[in-house]
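As a starting point, one isolated chain is supplied in structure tokens, in the form predicted on its own.
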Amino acid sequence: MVVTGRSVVLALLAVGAVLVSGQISPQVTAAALSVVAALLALDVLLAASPRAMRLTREGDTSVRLGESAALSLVLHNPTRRPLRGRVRDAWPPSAHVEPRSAAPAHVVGGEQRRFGVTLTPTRRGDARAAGVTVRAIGPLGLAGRQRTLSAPWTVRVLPPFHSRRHLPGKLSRLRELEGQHTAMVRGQGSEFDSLRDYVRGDDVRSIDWRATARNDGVVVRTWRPERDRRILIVLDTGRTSAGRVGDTPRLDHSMDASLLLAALAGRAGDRVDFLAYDRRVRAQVRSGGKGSQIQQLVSAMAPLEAALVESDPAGMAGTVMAQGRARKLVVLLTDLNAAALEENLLPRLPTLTSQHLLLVASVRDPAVDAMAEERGSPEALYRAASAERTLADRRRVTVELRRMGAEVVDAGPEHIAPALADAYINLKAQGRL
């Protein structure tokens, strides 16, 4: 049961009638609030019952992080009695749902009103519908009943994609590659394009001599870079990944990352897998054929949260490993951490790097290279020489990498992902992939 400020009022006026009759006795006192009880109760037995009510819901089922979603609650009454009151649609505050506060509603029996909200979720993930809560005030308008319904409806909050705006450059780069810009630059690849006169400044180990003997002038090989390759993104989620750098965790900047690299090479015609691991399998999307699988790794990603716990660099090789013995490029995005990866990675390195081509990419955090320039006091000494401290670490283990033969990509998040693409196509243009 709820009471309004009408029966506030109400009840206040049978107290100032008793007062201005001058009769004041608990008798009759009793009899003025009794007379106004019986009024409430009444208004509640004439109010439409909530639990009647029947809902449905309607609208998008995800959003991008940081767009907004269109939803529509409609709500349905069965009865003969019109609802009249309010109707709340409750989501978690992350949601950031407009209209926050309560509807007022008007719903004649046997008819339906819909009712629009409009989500702007601030979290990456599953943002579910906590409830509806509907209140129904009698037609005196003193008091009503209120029960909160379930209309369960799940918005998926995807990543972001902010590089995307870089896939344009990219894909001209490719183009370039495989001979179909304009300008004609040939990738070294290693599978056979065509013939062409020798020009100025070509490499002289790519002249056929065979095509040369049998025309008047020089004419050389070309080749276009290999299609149909395996790529495996593994994002690491453990405990380093929480970690943020600026506003976002590191997480997110390696989902960027990955999306870019996985739109690219899908349009370069390779095969992208994704695996996310810490201790476990936290999500996985293979590939189906050819093609772009951003919409699978973009649903993929939406719920994936960093879990505080030490990764498994050797149960995370072994995933890699029983992927398939066919040689792929494994792309590890990873924090380039020493006492994590030159305890645990670097030792389990050979297994990987002996069968499949590794790369490994780290966001760089912007401020620690800040630090290492502060001086004025003793406190930004300290801190400078902490930074200088971890950036030494940095470059020793990315020197271990790569002589143990990974190719490493270490940059900030604003470059981080343009820089993982420029990895992928240089690794093309260069025949290794």
Contents of the next structure:
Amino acid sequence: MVVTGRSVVLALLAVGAVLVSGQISPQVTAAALSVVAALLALDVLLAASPRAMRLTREGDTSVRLGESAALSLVLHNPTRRPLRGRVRDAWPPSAHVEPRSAAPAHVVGGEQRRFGVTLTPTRRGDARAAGVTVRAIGPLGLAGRQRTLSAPWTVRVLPPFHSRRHLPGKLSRLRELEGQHTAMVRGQGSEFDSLRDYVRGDDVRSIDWRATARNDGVVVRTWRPERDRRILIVLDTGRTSAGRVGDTPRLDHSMDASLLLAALAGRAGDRVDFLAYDRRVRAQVRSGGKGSQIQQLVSAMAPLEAALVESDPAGMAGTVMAQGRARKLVVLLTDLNAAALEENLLPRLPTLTSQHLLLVASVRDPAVDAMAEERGSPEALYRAASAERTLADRRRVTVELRRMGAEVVDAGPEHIAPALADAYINLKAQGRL
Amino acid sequence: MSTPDAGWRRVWRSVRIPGAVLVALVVVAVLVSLGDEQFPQGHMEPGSVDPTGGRALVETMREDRDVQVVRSAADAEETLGEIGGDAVLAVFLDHRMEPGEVRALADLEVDTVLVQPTLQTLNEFAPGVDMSGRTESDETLDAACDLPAAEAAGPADVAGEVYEAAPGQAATECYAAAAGSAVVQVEHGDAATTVVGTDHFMTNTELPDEGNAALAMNLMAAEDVVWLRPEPHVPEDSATMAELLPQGLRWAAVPLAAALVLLALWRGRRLGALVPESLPVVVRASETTEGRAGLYHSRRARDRAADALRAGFLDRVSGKLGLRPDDPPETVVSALAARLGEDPARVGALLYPDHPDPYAGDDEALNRLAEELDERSRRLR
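To test you: the structure above is the form predicted on its own. What is the structure of the form predicted together with the partner chain?
Everything in the complex follows now, all chains and molecules, and the chain you saw is the first one.
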């Protein structure tokens, strides 16, 4: 049951009536209270039943972080009474639903009305509708009924994929490799692609003399990089991935970089698998076949949150090994944390690198670099020294990883995605995949 | 934490400090209140230690006679009846009594000292004596009469109201002033009634002066003194505040309460429950580094700090000098010295110091080390 401001006014009128009643006050009080109670009860009874309302939703089911999702809520009033009141569509605070206040609703019996809702989520993951509260006020406007109805809907908030802007540039580098570039630069790959007519500018060394002899014109051989290679992106979702670099957790920077890599690899014809791991598998995407699985990947990443546990690189290596014996590029996105990696990952590294090519990518924290430059006070010096110590640890792990045959990409949050893409393109150009 | 023992310990730990404060407050309050006896207050109140109180007189009299303090005319009658024999009734603040009570007391015909009585009381106890005026209250008057009590006491501060007996009436008038006498004694049946125009000389302040104490003691010379200081009458069966309000106003509280309940319901009812959401983890990636900086600072770990700064410097310059990370110190020092044009010994002392490290002596030295390293990195840039 709900009451309105009008009911308060009514009760104050009753106060006035009793004040001027004089000797018959007790009787007037009883009568006034009865009238107020009766009117409120009547209004509650005459209000449309909120429980009878039928709710349906339609609209976006996913949205990129930072963008807005448009939803609509259709309220159908199957009763014969008109629904007067308010409708509130409740979402978690981080979904930033607009309009924020409850919409006034007036739905004639048997009809329906559409309420538009805009979500601009500020957190990645699944935003779930909490329920729709319908408040129906009676014809007198004194009181009414209220009920929260369930109208489930989930909007999956996807990683923003800011590094998309690097995609055209990296794709054109990739096309250079494939010999499809507009400048017709010969492909650098090692796999034979096709024969085509010679055009001026082609490297004379690429002329296929045997084919030329069989044809009218001069024919050149084109090369292309290997295709159908397998890439496994492993995302460390452990404790260290929760740390914020700038305003964003390290995990989100890693996701951004993995998405660019996956998009690029998908275009290059490689197959991308995905694994999120801390002490157990948090998410996994297996490539069904050729082509881009970027949608699957994005959707698998969306609900991932950093788990506040120490990662288990040994278990991670085991899981990777269990994925199959076929050689693949394993891209591990983690923090170059000396303690964790040296103890757990390095001992397992030889088995891993003997079968696969390992690429470790890590987001470097510019705050630590800035700390290393601090001078001026004893405190600043200690901070600088501590930062130097962190950087030295990272260098040590990097050197160790490289010595054991792994590739390491260590770049700031702005550059990690293009740097990882470049590393991939370079590996491809060298035919090391 | 889950064991009951730990739970109790947690409760005890959270309760013990507020509990200790409470106990301390109680102890302090008790100690403070120990020296703080509460005395009754009021004009000529027998227990009062105020300047105008009567405690001094009462306590003095109690050394050789019984003083009974009564608070109403009825009690006075009863007490006097019980004593029966040699008693003096001292009446203060008689205006608080009703006429009937005064008459009843007068009819007892016991020795009475009336202190600054009303005219009505005067009429009942000492008919014929009338108030004839006032004298300045700081005057000291001489006894000048043959009333033994006054004669023995001598001069006293009895200036106040003065009285005159009717002509021809047998009365002893003492402490004469311009308009009359301050102390008048008349016969009243078998007893004597003494009228005193002021209680000033009996107060705690004035009692030691002149013959005040003697006069007061002498006037109330008997085995028993009944000290009557009536309490004001409390009117019975009077209407309370609520009964005086109009009936409508009282009954209006009922619908007003209903209105307040409705108001609370109207403003307080939420449109659906709050939606909970778990908070995100907010921790800077550089947290551990900053924590270690704090440790270095708090422990003054200058040796470690110096090593870290040197390692950072070597990493920055070794690429430029074509050095490998595993080159021996001699190679590094000679390459660096050659490039900087400096004495190898000096560079060596900077980068690979003896023990103890001269740059880890104090913060000043550490700062010098940082400056020297920075200066060399700039030159190599």
